[in-house]
Amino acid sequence: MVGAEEAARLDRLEIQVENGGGGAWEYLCLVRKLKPRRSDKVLKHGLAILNDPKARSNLGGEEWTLYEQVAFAAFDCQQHNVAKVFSLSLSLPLHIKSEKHLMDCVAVLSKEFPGSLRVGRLEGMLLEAENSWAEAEKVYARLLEDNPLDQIIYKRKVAIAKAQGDLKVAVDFLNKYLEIFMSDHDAWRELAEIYVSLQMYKQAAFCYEELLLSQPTVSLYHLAYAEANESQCIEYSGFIILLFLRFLLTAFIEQVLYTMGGLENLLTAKKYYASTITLSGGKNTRALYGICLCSAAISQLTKGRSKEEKESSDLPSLAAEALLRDYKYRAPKKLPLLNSMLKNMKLSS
């Protein structure tokens, strides 16, 4: 995770990079150190330097790191003649460059580095770019023989299949890859939302438990869960009241448009929703909501059965307390419509 001193630190140098301040350097080396998403200035301050050559001669073998960075911020902003093609001549001045000095960078590290692993995700990412998808396949096919166990390669068969809306497909390979990278976070993460997306909510649930258990401090993950058991067997007011909170919600919310339903099911949402609460520090919106969505739904379904048998917590109220605090604070306009909704579910007076 990135600190918040190398963060101000960050900024700084791209402030001054911006105002012509030099350090761009500098910057491109922090920005690949701490992975932030600023492919639009890696691409600008990049081709400077590539552009420059003295600057560029200066870097020694960084240079090839600094072809790659720039590729790869080219793909992300969607410039690939960028990616494929900008100058690499080391005598010319730039203003006299012509067309045969231009070369296709990818080439040219594969030129200088014959067989890289490295130059040939470049390249399999390159006919991805173009929407060459059988070309792609088949480059990571032959690179997937050579390392079967490379895994950013399984990564992009993943997004091949997803960038062609074949979803089944990218489920096939994310459960090959975790077969054999079981501890993968992001992978079990990608999975549950793949499989949430389709409507399979007990593979979700499933893959979110492998999160629970190996990451079982981080509130998401039980967020996630609580709402992938959370009921959609609701009528009327209830109805309402889902409707109301799709609107709300954001995250993981927008994906579990539908739930798997029945009293367990909400009862465990309920827990996962309470385990939010408590490891957040009470501050999270959506596990407030959920408790109060999983209890109006319990109340339902426990309707005109003994009180043994009916739920008899505290939780909601003090849920639904807690949002009128929180929107008394910071949204004292919408009030009214929380206030609406909260008599509706019988948490409020």
Given for the second form:
Amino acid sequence: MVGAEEAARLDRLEIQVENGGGGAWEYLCLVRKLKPRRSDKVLKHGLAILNDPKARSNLGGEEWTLYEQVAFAAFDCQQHNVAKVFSLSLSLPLHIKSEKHLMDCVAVLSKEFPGSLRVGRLEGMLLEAENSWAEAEKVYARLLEDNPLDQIIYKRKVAIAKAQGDLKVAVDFLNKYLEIFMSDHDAWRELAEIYVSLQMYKQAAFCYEELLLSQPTVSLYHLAYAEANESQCIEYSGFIILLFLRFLLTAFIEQVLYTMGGLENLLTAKKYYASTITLSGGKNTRALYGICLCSAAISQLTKGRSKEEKESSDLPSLAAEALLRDYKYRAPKKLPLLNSMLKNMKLSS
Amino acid sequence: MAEDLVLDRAIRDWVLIPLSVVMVLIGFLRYFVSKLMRSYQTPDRKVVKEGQVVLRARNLRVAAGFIPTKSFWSRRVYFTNEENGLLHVPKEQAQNPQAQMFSDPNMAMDMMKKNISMIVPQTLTFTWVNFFFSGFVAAKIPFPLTHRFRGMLQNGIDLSTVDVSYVSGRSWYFLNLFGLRGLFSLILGEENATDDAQRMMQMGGFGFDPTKSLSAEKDSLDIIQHEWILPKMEKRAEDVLKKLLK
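Alternative state: the form predicted in complex with its partner chain, after the form predicted on its own:
Below is the entire complex, every chain and molecule, led by the chain shown above.
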């Protein structure tokens, strides 16, 4: 976990390096440790160091780590197409812009460490960056044979599938990965997002539950779980219409059941929106909206029924008030819209 | 009996300091030798999976209150059911870790190497200390001891009238053995092969005994009563909002 102190240090170093002060190497080390995604800065400063032979020799053994880091940053910035030639043997830059060809980084590393897993991964990523998916998959398959327990290669395979738009295959790969490495919460998060984009809300809810179990204090996961539950309810209501159109009598029974299912999901969603509010101190706008919408939907679903006496809590009205205040502060122009929407919900409930 | 013996300064110069220096040097030597001899053990797929399963089961146990009851039950069944639950280990598979150790040549070699790198230098140094630094009083311990320690600490001093606080070189050796651990972690970084004391503590249990940890997790999961804490959250959210809006 990134501490606040280290995050502040990173920002300070960044400003310092941007404005021409020294400390580029320290900045790069910190980026490597904390893993924020600052690829353009890493690329710029890393290349500056690599292109300066004196600075490079100062690094000693760390030079290779820097090559790897710059290669990753270049993948991210898509600089593999930049064809500026850097003649390594002569160590003389033959151009003005001082940009190293990405191939050179990878070539240098593979010359120094032939047959190494890390360099193999880089080569695979290079092929990926150039969109030659089949070649990249071949490289990864070969690497997996030798190192069947490498997490990063599995994740690259998922990334290839996702980049090709093949979400079902990506889901497949992720599931296989998670069978072995089941406490990798990043992977669960990725899977949940893919499921949400595929609208498979039940499976997405399962993934979010896993995330909640491993990190129960992250309000983001509560929020996402609530939304997955709410969307499940909508899914159910869609179901209701379909079934009603097809079977008449059975549809009636199923409607009750599914509405029950929908109601349960809504109640769950409302609770998780509430927990998000608690964890975020009331500042999370999406959660406030969620509470209002859920309460409106619940009251609509329970309109006909008097047997379940829901306890009347102030939560929806409080949430509405908090929203109003928030909008007054930050977006006063949208206030009338909000007002009308809230009035609608209060009217219909 | 209670007289104060005056110890020659030469003892300090020629006994205590050289002994410490020698132990530090031997420690360095062991560190580098262990680095050279370290064989990279490829983790077994099964072991990795089991480790992850244990982690996941533990998460489930700890944070059970955050997910709805139904999901908790379905997960618990997934982990603990008798047929193919992840944590369930059938009786036959519960291997004796000893047998496992001897049947796996890699592990045996590893244990041997670790033992050698620890025991041999210790034995050699101890013998050396006994040979050279016995038979005279080397230091005085600042607190009184009982007579039982006489045999251990006063090696070679065959006078029973000498106070037990006056010890020979052997006690200085022991002191250094345990005390230099802190020094080594400063100089050599956290993970170094000179952690004898730590290693001795670890010798008791073989770290990755999967069957025991799995069944332990299974038992603790079976015991849990699920209590969904989310309903309380609604009340808390109300309070939070009330405070915010005040």
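Think of the rigid core as the biggest set of C-alphas that the two forms share within 1.5 Å after superposition. Note that the structure is predicted; figures quoted are calculated from it, not measured. Positions refer to the first chain, counted from 1.
Comparing the forms between these two forms on their rigid core, the Cα displacement of Asp52 reaches 2 Å or more. Positional change of Ala24 between these two forms reaches 2 Å or more at the C-alpha, relative to the superposed core.
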